[in-house]
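Coming up is one lone chain in structure tokens, specifically the form predicted alone.
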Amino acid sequence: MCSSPTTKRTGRPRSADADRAILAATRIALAEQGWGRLTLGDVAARAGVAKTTLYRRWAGKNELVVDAMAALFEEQLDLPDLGSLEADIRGVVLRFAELLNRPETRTALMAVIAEAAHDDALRVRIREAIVDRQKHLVVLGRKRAQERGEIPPEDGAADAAAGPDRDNLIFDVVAGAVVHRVMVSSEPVDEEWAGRLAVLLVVGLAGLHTAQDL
């Protein structure tokens, strides 16, 4: 007589109640604390898990800290239909402006922005986890301005193929620009300053399409 065969076990599944208690843990450990005291044990401690459960999970404080602000980011930036394109732009550049004044947000970009500086593997899941995820809302909102009939729509091969290096400028310019304002040069992102970008970008787009056409 055969016996039955046996399943192998793996270990614990991963819990995803764990995981946002881990990625909570550490943005309020930074807010407190900073980068520099910020360790595994105490976000282990705040999050009521093992120290081992992290150290399954992550690799090190920089891949922890990457994930816990691309969790932040996914979590609380949204592009909500606004009635414009204009309006969907000044809403999550303000939305977008918020966030980067958080205290844990500043620190922990600040921080590991300068850890990617000589650390290849961190920058490629900076971008992976944080700039990639958040590209969709270009997508998004470019979609809905066609349908509005505020922007033209792709026309043929040609234009659909340059679609994806067009979002990625616009995700560029409106990133770069909102961090610069708030991180580097410490000034307010308020409803007119915010304003004054969305139109930049909606006459910008308006002049690719343009020259596209020409």
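So the form predicted alone is up there; where is the form predicted together with another copy of the chain?
Here we give the lone chain, stripped of any partners or molecules.
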């Protein structure tokens, strides 16, 4: 979460309820006011907590919102096995789009990424708390597809090296395309669009495997 004082001894311990209440209040406030109008004082008030308590745990708006988003992603993102790689992609795309269409996510996610552009610590925090969780879905999906025989297993040395690169590419394409569709193009991510993207990826991925020198 935020604090991990290795040697915690005396004194009154921090309230775990407060953490939960603050993160929940953050999400609600984000949905209502948006990132720009979000006020830590308001979050504290909604959580029934003093402003100082909030500042004791988080360094600022950025860190707090990242943690709030991380909690949301953790409880929302998974990868149910839908039987085929294409279906898995369609499923996760729709799931991710649904998450991005929540008002709190719409306003918060791009904002923290923007802040992270000039804040290394924040970028690391985002990666650890949010991005890695998503990337894991790609790895999981690829393994399933290999088990199903939809894509070849990694056996050669060159292939084993290219594997992570392919994972990363797929990750950036899927996540990036959905985010761009939702946030920039402002058009719906429906079954049809998700289907087209899935076809593009499955076919294209096969092409990547074929092109040996990549």
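Predicted model, so just to flag it, every value in this text is computed and none were measured. Numbering follows the first chain given and starts at 1. The term rigid core refers to the most C-alpha atoms you can superpose between the two forms while keeping them within 1.5 Å.
**Q** Align on the rigid core first; then say whether the Cα of residue 100 has moved by at least 2 Å between the two forms.
**A** Superposed on the core, residue 100 moves its C-alpha less than 2 Å between the two forms.
**Q** Comparing between the two forms on the rigid core, is the C-alpha shift at residue 43 2 Å or larger?
**A** Yes, residue 43 moves 2 Å or more.
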